[in-house]
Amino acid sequence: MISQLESLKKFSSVVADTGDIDSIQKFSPDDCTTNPSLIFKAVQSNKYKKLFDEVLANSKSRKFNQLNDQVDYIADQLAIAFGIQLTKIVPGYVSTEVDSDLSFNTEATVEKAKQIINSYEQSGVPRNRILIKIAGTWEGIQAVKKLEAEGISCNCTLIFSITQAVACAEAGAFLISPFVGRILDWFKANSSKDYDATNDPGVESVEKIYNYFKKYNYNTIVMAASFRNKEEIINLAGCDKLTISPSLLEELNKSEGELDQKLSQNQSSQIDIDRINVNESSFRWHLNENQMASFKLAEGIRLFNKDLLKLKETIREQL
C-alpha cells in the first residue's frame, strides 16, 4: 500500500524543513528551506565539520577590519555552503534566511538579500534556485517588493495573520509560509479550550489564507510550515507546498493509506471572502489588534536571532 508521504505528494509539493543533507536525501522533497536554527543544529554535528572547516579556512585568506567582520561573513558563508549542498540533491529551491537583526530594516535587507545572492551566483548557482528568507514585518515586506522587481524571489516567512500574507502577495512575494504550529501553541498557552484536529487555529489560519489567494488569484505560493503533529498536515493536503521536518516526514513515510485532498483552487473560488485592503496604517494596526499574530512575529524574530548569536559564538571560539 502507498505511504501517506506518497500520496501527500499528489496534492501537496513537499520540502524538507531541514539543514540535515541526509533527511533530504532519504524523502526526495522537491524543496529545502533552512533557518538560522536549522544551521545552526547542523553545525553541531560532526557530520559537517568538513564543511565547515572549509568555511573557516576560506576566511582567512581575506582581509577584515574587526573579528565581528570575519564572524558575521562566515555565518553567512555557512548558510550558503549548506544551500549549495542542498541545491545538488532537491530539484526545486533553497531557502536561505536573512540576518534575523535586519528584521526592521528594508535598506539593510535588499542589501544583505543581494550579498547571498552574489555570492550563490559567484559559486555556480542561479538566482533561480534560490529564495531569500525574509521575516513578514512592515519593512520586511517592502524589502521583498524591491527585491522581487530585481527579479530576486522571496520566501516570506513567520506569516501568522491574514494581514501579513495578503501584504505579502500585494509586495509580489514569491512565497509565504504561514506557521501552523506556533498559533497552535499560542492558543493552547492563552486558552482553556480543548483543540484537536478538528479545530486546530493554525491549520484554519492557513485554510483562510489559502483560500483567500485562490479566490482572488495571487500568484503568490502558500507553503505552510511549522506543524506539531501528523495531523495538521494532513488536514493540509492540497496546499500549494508544505514545508516538513524530517521526524514527521518519517512518521508519514511509515504510515500507509492514501489521503483526502482538504485545499483546492475550485473549492476556493465558492467561499465567500471579503477582499481585504492593506496599508502601512492598516498593517501595524491589524497586527497591534492580533494578540497571537504580534506575539508570534516577535518571538520568532528573536528566536531566530538567538540561534544566529550561538551560531557567531561558535564561530568565534573556533577562530
Second form
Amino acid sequence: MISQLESLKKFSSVVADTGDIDSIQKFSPDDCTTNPSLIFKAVQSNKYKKLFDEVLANSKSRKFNQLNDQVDYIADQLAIAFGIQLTKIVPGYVSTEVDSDLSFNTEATVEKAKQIINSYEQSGVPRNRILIKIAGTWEGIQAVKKLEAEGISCNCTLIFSITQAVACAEAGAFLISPFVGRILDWFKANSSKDYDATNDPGVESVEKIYNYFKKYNYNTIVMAASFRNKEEIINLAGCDKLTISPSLLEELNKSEGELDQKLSQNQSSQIDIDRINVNESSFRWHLNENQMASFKLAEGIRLFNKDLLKLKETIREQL
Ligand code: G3P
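Cool, the form predicted alone is there; where's the form predicted in complex with SN-glycerol-3-phosphate (G3P)?
Zooming out: every chain and molecule, the one shown earlier first.
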C-alpha cells in the first residue's frame, strides 16, 4: 500500500521545513525551507557543533570594526552554511530568510538579499538554487519586486491574507508562503467556534489564494506552510508546493492510503472570482481591516526577530 506522503507527491511538490539537515533525507523532499527560528533550533543541537565551529573559525580570519559586526556576520554565515548543506540533499530550492528587523526597509532588504546570494555564489551554490525569504509587508514586497527584476528569486513569507498574496504576485514574486496553522491558532484563540478539518480557516485562506492565482494565471508558486496536523496538508493536496515539518512528514510517511486531489488549476479556472486591485493604500487598508492578518504578520516578524537575537546571543557567548 502506498504511503500518504508518496500519494501526496503525485499532486504537490513536497518541501521540508527545517534546519535539521539529517532529518529529511529519508523523505526525499524537492526543496527545503528554513527560517530564523529553525536555524536557531538547529544550532542548539550538538549534531551541528562542527558546522557552528567552522563558521566561527572562518569569521576569525576577517577584520571587524566591532564585535556586533562579527556577530551579525556569523549569524548570516550560519544560515548560509545550513543552506549550503541543504542544497546537497534536496535537488531543488533552498530558502534563506532576510533578517526580520529589515521588514520595513526596502533598500536594506535588497542589500541583505544580495549579500546572501553573493555568499552562496562564492561557495559555489548558484543563485537559481536559492530563494530569498522576505516577510510580506508592503516594504518587503517592494524589495521582492526589485530583486526579481534583477534575477534573484524570492519567497514571500508570513502571508495571511489574499491582499498580501495578490500584492506579491503583482510584484512578480517567484513564490509565496501562505501560512495555515498560525491562522487556525488565531481563530481558536479569538472565537468560540469549533474548528476541524472541514472548516479550518488556514486551509480556506490557501484555497482562496490558490484559486485566485490559477484563475488569473499568475506564475507565482503557492507553497502552503505552517501546519498543525496532517489533515490540513491532505486537504491542500494539489497546491503547487507544501512545506512540511519533519514530524508531519514522518506521520504522512507512516500513514497508508491514496489521497484525493483537492486543488487543481482546472477547477480553479471555472470559479467566479472578482479581480482584486492592490496598491499601497489599499494594501495597508485591507491589512488593517483584517485583524488576524495584521496581528499574525506583526507577531511573525517579532518571533523571527526574537529567535535571531537568541542566535546572536549564542554566537556572542562563543566568541
Ligand atoms: O515555513 C513556515 C513555518 O516554519 C512556520 O511554522 O509551525 O511556526 O507556524 P509554524
